[in-house]
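This document starts with one chain, in the form predicted on its own, laid out as structure tokens.
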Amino acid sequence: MARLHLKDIRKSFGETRVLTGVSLDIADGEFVSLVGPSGCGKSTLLRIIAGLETQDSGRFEIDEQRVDGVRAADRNLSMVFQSYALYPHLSVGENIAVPLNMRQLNALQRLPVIGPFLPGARGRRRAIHAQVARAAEMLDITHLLGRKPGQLSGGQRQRVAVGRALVREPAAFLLDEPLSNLDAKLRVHMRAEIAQLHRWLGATFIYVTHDQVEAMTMSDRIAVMLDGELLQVGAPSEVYERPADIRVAEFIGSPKINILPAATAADGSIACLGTETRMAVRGAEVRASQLGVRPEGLHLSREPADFTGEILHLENLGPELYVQLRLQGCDAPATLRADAALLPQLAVGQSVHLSFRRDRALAFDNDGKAVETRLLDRTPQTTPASGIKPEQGIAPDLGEERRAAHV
């Protein structure tokens, strides 16, 4: 197991700055995901940790020992690549055994013909075989040990790559988008398997992904990166509910958060699309110019409420419904998450009333930084309703109980 410490890591390729001073501490046994869009620098940072790239400046420590300049083979880190990097001419068992052969057998003992008969080779090979068998049993690939990679599915190859990393008993596991080549159903399954493997091993995992769902569902903490900068590090729930930057708020969450124009009055009260929100900023010098409302924080209402909108598109996902709307006074479309039972009452082109959860709304200043707010009034915004006649043409407010179920 290992604690990792990165301090002010910077990296450029020619004139292109890839990392602009990244600092991160990873605790022993922690699962940390580096998440961000393609080109944000997360894979470069992982390769620097692995020793496959060298930073221009900054320091990297493993268990308080500086390892800058230490070659990859001597860092005791195992890496699982996006392409799995399996040897096509070797069997599954031989692929898993590669790092053990390199570590436990000398050059002569690794020779294919005479190597097994050299002094000490037989005992070491038996030990390697036992380690490979244990890893295969753990990953449920014992029946695949004799096959070649070309005879395996994507999920099976992914398990073999994990098994090869596992047998090294490394200080930390580095995983570079290992699920990106799998179909959607298999990705869900493998997410659970990797999370379970982490719990079983108690090892340090650093996981790189552009898929926020992977990061949110598997990690103890997530580190959000953009343009070579580390924007925020925290537990998934913290980053989702309290993003420090509007770029974090827009990247984390699906569907994407709704960003609405806002204005702050002299007394600190906030208005949004001409509606007094009964919210105010904390601090005399603070101003909120944008309001963020998650799709589950926006609700259809029977009575005139905060906003009025026109339905642009309906997406029925089975248990829930995504409603895309054009709000009066807002250029960008907004998205609402609702119960799929409301689908018969809604239609494209229909005009609807909407309310929003003030206790879940997020405020940002002109620079996109989060602004702390307070509620001026806790009076319920709308009267909960359980049903509505189709001919009324407007869906009911979901009520506090159903709202809670959607959060």
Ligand SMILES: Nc1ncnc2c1ncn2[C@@H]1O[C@H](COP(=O)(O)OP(=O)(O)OP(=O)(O)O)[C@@H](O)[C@H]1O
The other form holds:
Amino acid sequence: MARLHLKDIRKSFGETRVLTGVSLDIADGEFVSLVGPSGCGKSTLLRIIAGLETQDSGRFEIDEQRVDGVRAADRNLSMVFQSYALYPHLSVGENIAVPLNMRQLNALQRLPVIGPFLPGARGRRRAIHAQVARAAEMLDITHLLGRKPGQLSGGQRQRVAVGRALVREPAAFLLDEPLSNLDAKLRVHMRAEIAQLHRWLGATFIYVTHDQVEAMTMSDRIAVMLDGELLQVGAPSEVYERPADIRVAEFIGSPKINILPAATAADGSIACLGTETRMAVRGAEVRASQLGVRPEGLHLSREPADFTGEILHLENLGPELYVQLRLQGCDAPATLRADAALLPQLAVGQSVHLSFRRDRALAFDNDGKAVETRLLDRTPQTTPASGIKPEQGIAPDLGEERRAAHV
Amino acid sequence: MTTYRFSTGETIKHVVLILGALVVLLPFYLMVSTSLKAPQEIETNRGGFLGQQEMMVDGDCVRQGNAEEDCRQRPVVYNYTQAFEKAPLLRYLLNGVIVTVSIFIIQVVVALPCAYALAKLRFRGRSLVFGAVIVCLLIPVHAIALPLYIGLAKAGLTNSYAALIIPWTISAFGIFLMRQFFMTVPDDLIDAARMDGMSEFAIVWRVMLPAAVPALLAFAIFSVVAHWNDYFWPRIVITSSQELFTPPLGLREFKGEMADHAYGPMMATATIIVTPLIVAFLLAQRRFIEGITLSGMK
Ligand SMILES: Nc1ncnc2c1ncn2[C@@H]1O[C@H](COP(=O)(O)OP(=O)(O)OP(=O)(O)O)[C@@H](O)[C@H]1O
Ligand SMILES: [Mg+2]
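Having seen the form predicted on its own, can you show the form predicted together with the named molecule?
Next comes the full complex, this chain leading.
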């Protein structure tokens, strides 16, 4: 159990600045995901937390205790590596026992051959054995304890790596893309298992991934990282619905959010692709120049509505349908998420009318920062085409002021 | 059934390889054959590979006043018993084992931490040190033999096991080979060991050593063969005490004492000396080749 506190951590490798001032507070027992594209510095940050790398500046505390300069072994953190990093010459049971052996036996008792016969060694070894057995049982790998890592499947290796991490009950778990070597199905399964493990143990978890689905589904909070800085830290729903930055909006959510060019008139009202959006920015100086609409916020419409577009491509995923469109007045293709039942009515090349949910549209200024908006009137949404229901879930908060999220 | 078609390319390849094999094997053939034959057969070059194995009379035995009847022996038996009787061959073999094994163990104790540091630790001047190791690889032993000898003589260490062992305990080749192997060990494994609470030395002995067994085996063969067969260095530092002779030095005994007709026992000795190495190589062959190709761990 531990609270972690990172303050203004910076790190460069030679000329490359990898971390440019990362600050983060992690509460006891929290599950925080660190997401970001490849090469943004996630692993580097995790390795600094683990003590495998030293930061150039900034401080790191565990439970109010500054641990900069403390050896990795003495920080009482566990790490699960992407490659699992199991000792190839040791059996599964021995692998899991290593962290306990290193901590609970002294140098003499660890010696091969004579070690087990030294005074006190037998009792401790028996205790270690029991701990290993318990961890194995928790992860359902008891039947594998005698095997070598080379004789295990990817998923089994992954469990063993988790077992080795949890057996000594560390202050916090650090996981660096532990699922990225697994196939899609196993990944979904292990995702649930790790989340469950977190609930059981109640320990602090820091989970690095570039898979935003993993981050969204498992975490208490998500920290979105880009180019060595944290752009936003917040609950998954907050990061998804109120991204603080256009880069966060683009990174979180699949298919990607549609970014449409917009213009702000002198009175603050926003126009997008030649249509009045009946939205306005709050504040006199604020200018929105881009509008973000998630694929589920766009709807096909029978009557002429906000936009018109031409269907470029249809992707049927079974339960739902992704429609790729070219909107009139916008070069970048847009994506729309629709009910798969609509498939027979649609064809590539067809021209369609589109409406969008203003209450869920996001406005960004020139620098990509989110700007606060309000809705100008209460006219009902354009009626969706038959068969298309407006998104359920979050109740529309029409007219209510919308606060831009902040880090 | 497989049919084999004639192909000029393949034929040439095989002819070349067969010739090469013959060149390498012929001395061994002669050595083993000579060790089996009677002196007359060796001189006249008759008797094929095994010799006729007719009873022969041991001249020394008769000279010592024994009846000729008692001194009759088969040539094989004569050669191989002579090998053990004329010189303390077992003692020489034991010396060989002591020296080669000590050298190898100390080489490993020195080379593994060095190689680990050169492969996996980041420190100032690392590439410089590694460059120095490469340079050491290029220095021939004979070039530094004299200064080494003088140093050992000044320290009063000639005619001792120490003189046979100490100069070889730091093997640039061993460091280089193990460093190349360690480069293939994933960094994550080492980081995992650190997280598990191991010190850097513990990592070397508990993680790197077991992972490096194939490479170590390859190095063992190089090291043991080189020092088991070494004639040059023991000849320089062992001048008086016969009880420190290594097997190659022991071979010389036959040359000096018994003039020309001792070829049989001499070749018997040579055969006995090389046999342990060949047996060891055959046993370790598969892993040895794994080590040479430095097939890392996946
Ligand atoms: N030891 C190192 N020496 C030099 N550069 C490094 C080192 N380690 C990492 N980097 C650089 O730091 C940057 C961030 O690396 P990092 O491994 O933290 O990325 P990441 O976010 O974990 O990416 P991924 O999702 O691909 O694992 C990269 O550009 C990488 O090249
Ligand atoms: Mg990484």
